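Just the one chain here, the form predicted on its own, laid out as structure tokens.
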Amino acid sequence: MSIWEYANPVKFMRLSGALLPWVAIPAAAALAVGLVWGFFLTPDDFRQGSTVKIIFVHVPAALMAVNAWFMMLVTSLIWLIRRHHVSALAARAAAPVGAVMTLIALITGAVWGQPMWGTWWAWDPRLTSFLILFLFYLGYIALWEAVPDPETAADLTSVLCLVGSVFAVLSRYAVNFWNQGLHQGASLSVAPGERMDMTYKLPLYLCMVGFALLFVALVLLRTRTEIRARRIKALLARERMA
């Protein structure tokens, strides 16, 4: 059996639709469980105070705002080579998603920052990549609603987001490239005298696992959505013609 199988949309609802319970209800659980651990039951820290806790909401939300549109960037890719409609619909499925959370982690960013910096924002590198990214989020699903051509409007917003793939990289590496700014390295890190105590960094995990479950839950229920869009302007299509 082959993946590309999946690309028949009658194949894909009925997977998705019975996948769709076994990753809602974890994200749930997962999130309820994390968010409650960590904003509840985890100490405040002697540098930061409460202001820390934001970790569990902020660094979930950026690594799936930049994760989603990796996903984005390999569904895209997907769509240009094998012409695929569902990698397309996938693709335009995600990006409301990876836009909200972009937008949750510059909003949780700049609380923490605030108290933190003594400002709400800094053209900080990594700052500005995420706020280039959402702009390119916004620029997508844009382009989308705006070709009226689905095929045509699915080859522009693959090119798009080829491009916007940068962006998704910096927002990611941004801190390795450049030693100047004001954000802080990576939350989690292996190397010496970075590691974050397991008093967060559990909580944080169980947040983490939730969010990315989140995702897929919500990517796949638009995508049975668009899908199910795409179904009914095909046959209002037919009725007219008839």
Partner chain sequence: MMPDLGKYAVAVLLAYGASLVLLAGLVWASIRRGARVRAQLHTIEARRSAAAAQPPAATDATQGKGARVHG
The other form holds:
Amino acid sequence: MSIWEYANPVKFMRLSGALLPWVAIPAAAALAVGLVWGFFLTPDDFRQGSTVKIIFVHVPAALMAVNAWFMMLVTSLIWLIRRHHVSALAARAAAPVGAVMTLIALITGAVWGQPMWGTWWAWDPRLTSFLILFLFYLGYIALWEAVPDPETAADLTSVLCLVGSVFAVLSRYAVNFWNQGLHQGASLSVAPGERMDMTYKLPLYLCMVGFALLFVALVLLRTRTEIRARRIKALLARERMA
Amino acid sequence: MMPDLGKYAVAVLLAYGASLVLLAGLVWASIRRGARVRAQLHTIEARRSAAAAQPPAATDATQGKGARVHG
Amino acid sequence: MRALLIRDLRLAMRAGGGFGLALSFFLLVAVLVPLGVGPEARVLALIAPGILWIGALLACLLSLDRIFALDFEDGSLDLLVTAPMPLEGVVSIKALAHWLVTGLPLTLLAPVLGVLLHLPGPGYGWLVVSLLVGTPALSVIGTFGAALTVGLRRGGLLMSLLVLPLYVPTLIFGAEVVKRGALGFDTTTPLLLLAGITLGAAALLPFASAAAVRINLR
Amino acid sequence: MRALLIRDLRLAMRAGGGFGLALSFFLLVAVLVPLGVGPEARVLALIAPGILWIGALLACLLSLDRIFALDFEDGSLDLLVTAPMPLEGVVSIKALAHWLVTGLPLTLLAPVLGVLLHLPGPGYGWLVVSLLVGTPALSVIGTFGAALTVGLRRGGLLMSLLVLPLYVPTLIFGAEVVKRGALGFDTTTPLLLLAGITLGAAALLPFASAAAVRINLR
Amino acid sequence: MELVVRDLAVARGGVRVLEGLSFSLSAGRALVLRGPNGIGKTTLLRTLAGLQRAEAGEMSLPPEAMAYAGHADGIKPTLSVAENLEFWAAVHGTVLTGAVLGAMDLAALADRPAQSLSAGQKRRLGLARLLVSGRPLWVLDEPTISLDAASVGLFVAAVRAHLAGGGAALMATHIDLGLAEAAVLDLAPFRATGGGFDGIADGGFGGGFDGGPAGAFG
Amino acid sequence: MELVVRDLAVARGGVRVLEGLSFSLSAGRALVLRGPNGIGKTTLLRTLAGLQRAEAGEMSLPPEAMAYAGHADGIKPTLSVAENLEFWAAVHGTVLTGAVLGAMDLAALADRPAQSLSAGQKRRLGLARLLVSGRPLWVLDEPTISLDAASVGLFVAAVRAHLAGGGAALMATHIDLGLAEAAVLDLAPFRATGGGFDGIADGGFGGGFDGGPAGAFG
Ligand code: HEM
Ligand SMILES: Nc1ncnc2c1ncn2[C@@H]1O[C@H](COP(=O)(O)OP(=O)(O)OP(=O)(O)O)[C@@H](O)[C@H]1O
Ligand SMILES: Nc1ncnc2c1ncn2[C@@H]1O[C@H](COP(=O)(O)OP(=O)(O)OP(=O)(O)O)[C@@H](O)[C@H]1O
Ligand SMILES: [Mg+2]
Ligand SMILES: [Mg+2]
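Next block, the form predicted together with its partner chain, ref. the form predicted on its own:
Then the entire complex follows, led off by the chain already shown.
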């Protein structure tokens, strides 16, 4: 028995239905504990004050924004190579989730930027590349919506996802040309050169796990919906032919 | 209860508020569309099994019309 | 293949001036910006490299839907797909034809518009070089976007949405060349990167475009 | 007439998000300009009013070909002309539908893009007001341009060329309102002129558009 | 309801194609136009529908009496069959009834988007529009294109019902409809002889460019 | 040159329309497909032409043997009749001869821009493309639409000559061509019964979206 068994919609529906509560409940728990911990129980940073609490939504959202695109890339490839419909539908289901994650990262970043950098928005490389990522999400979703035939739509969006990934990386590199930017590196440190304290790290990790589980739960739920919508389409079409 | 957020209260609350609203909206939209699509699927499947259970009357009425043109 | 190139160029001419229209749009953008932004030479000189590149990019973009849409609507695309030519070749030729009627004339017109926008002296040469190196990438990438949206009625705006993010690296490097050139700095790195994008896109994207066309005709 | 409005809005929705696409293009212009011009906040703040208005204008412009072209191609326009409605009413309704799917959402999105371009604080209110007053003129004038080019295959670029000069006064006054507003100056005069253009265009241009449609169908 | 045509001449692309045409059509009657490809059937019908101007002669019919159906069907691909018809019903102030759908055997297709119809199904949808228009005079250009034998039968039955209800129908077709009661008008005798453009009917432009003796323009 | 189709199933819009279709066509023979509107003639022909994928079954024919002519003719309105044909001749590596123009009675129209042709003249131009393609297997979808009796005669003569020269032809049509030697295949028995999408042929996708019992999808 291979993993591709679950590319069969019926088997996927059975498995995902059983799995969903086991993902959704831990997701809710981790998010609730992590966010409450982060918001209520962490001390203010000596330099950033209470704004440091934003990190508990900002960083997990930013991570999931990138990971969601990566997942779409993988599922698109699976669709193109092995033509498993569930894979294409999972990519379609993940896109709006990824877009919202990107939006959360952008908004929390903007809100954070106002007190820290004195501006809502700066054309910093990392911020800019996130904005471009958001545009890729919009284009990807719009293409899915615009193509009536599901199989054609799956093919086209997969090709777009592939080509788009390459260009997203190129853009990330291109914006670095301006300057190194205001934004922190990926060192998990709040202030440069200073390891992040455990008081922040633990709730942050918890939030990351929560966001990741939430992402999985939402993708499962939405994939199930997409599969059912496809079935509705197929049944209606068959009914008409009778 | 509420922690003292100091002079950055607005920023922090705004960030958490916006994130929670967006997340809740996404979850709500996903669940609602899921429920709707599921209900729609159930009505269609019920209709189909009803039609399959008693073929004579129901299907002839619908198929007869199609057959006239296409025949 | 040569026949296809000639036909596409001829069609572009006959359809009320293929050359003229992209050029005019470029001109209009260059005219609208001082109108919207205001006439101070200092400000305009500052933004001239970026605006000129954006103008060229938008002019390219607006003419993309000519690449496949007409051929799709009148059934020629079906026939081209079944013709004895590799579809990758067909899309490459179409990208080339597009560049010849938009990118190339835009490049030649750009220095004139540079004057309107008070581009500093040393920038002119670099403007032409960067456009000459970069606009082929715009045509090739645009052809990919046009291929993705070929079956959709009036996919124009959707295509813009798909294509513009893909144009970002080309735009940044292209404008960077002009900016650095205008200030007398070294332009080697962005110019090499720009050339790299053009070559890479021209080598690889036709396969993606051909695949998209095939999918869309199904 | 109401049926026509509802149909046009519905068609815009179904065609892969009528609202979304004009908005996305607007967003893209606001993103591309900093990418081309460079990231300095000071420069961007200076050009923000003009760029935002130009972006709105181009987003309007790109969606103009949806107004008549599809109806022409599939023969609906022939039928609408022979239907029991005054053609002036038909073109007005089509302009209204166009504004509802482009101008109005653009106006609502504009403040967000103002953030991206570092628009100074007091400018936001004026940006919304000026777009609200000015974008109807863009739709009405654009409808006229679309009517002029209705029979031409892919008249898109030609239409841009015809329409952009007509957009110039609207652009100048609109951007002026925002510029003055952003600096805290008095905006009455340009705002009144902008309103005048909108009212005049909405009152008179439908007759010209209807005439142009009739001529083009012959 | 009577259509009277007297000494009509029609032109396409500046060339007169038919002239000296006179006929009349009264309520309850049908007239089939016949003639080889290119003789000018489409041109004549478009002229009668008011979509282009007559070169010379007179035609009289009550206002808003005519429903025209040309080569293109005016179908919106993204709307469903019922939505397409409901729109035209609303425009003409009627309502879409099940009888109309039944008459063209569209009941089973009512909820399908029009883009998923086959060629013949689309044509049936186009013909159903005539029924919802509620207009007495049908002007049809090759109405049975793409229809199979059964659908042609439906169409003929619809025409018969229309005539019985006091309507009239004028159609151009190359096939034999089996509509025995229809009169037939062969257009061959009215083919323009090339003497056009110099008649007195050509208001104010007597002489024309192809009239007068050789050398008159020398 | 032989076309062999074995147990073919074709789908449109994700719905299987024909299945279990087997036939073969060898050089010198013609096969006419018959069936009511919407049975799937167009879908079948597009599948055979390689424009869409077969759902199941096999088809074999020599590579590059097929010339397809669908509902749309692939005519460029701004090119002349001769230029249109010369392009397709160049693509297929042949040349346009007077005999081809004569066979479809286009000699007098050779220098006219294609946009000024009548519906039937356009169709003749579309059919002449088959002659310049030089390909042995013609796949034609309702080839005689808009043609008058004389032109249908020309077409039948062209098919006869093609068969005599070792070619073959597969056509879908609703009318009687008077081509007595052609075999007729009625598609009605092959109408899909709705069992599609759950066969093993759908590579690795057993189960399908419309297969399985109610409730299989929770
Ligand atoms: C709107 C704009 C912003 C975007 C799109 C953005 C994006 C990101 C991304 C993608 C990460 C993940 C980095 C990684 O782990 O590799 C990140 C991390 C982070 N961001 Fe932002 N950011 C924005 C604004 C801000 C602002 C204004 C601040 C604070 C002043 C900030 C502070 C941080 C911190 C502290 C991290 C964690 C860095 C680490 O991993 O050590 N961000 N941001
Ligand atoms: N610009 C032009 N110059 C010269 N002749 C033209 C021009 N435009 C159209 N014509 C001719 O006018 C004639 C009338 O065309 P029309 O479409 O009315 O014919 P039709 O009777 O409808 O033919 P069909 O049966 O093929 O549809 C045709 O012979 C056409 O070639
Ligand atoms: N998206 C879809 N969903 C359901 N059915 C569809 C869809 N698209 C097409 N069909 C149906 O597929 C069938 C095949 O259409 P096709 O165009 O092949 O028919 P055809 O035999 O060529 O008919 P005609 O003689 O009218 O041209 C039609 O019944 C059509 O309604
Ligand atoms: Mg005609
Ligand atoms: Mg067909």
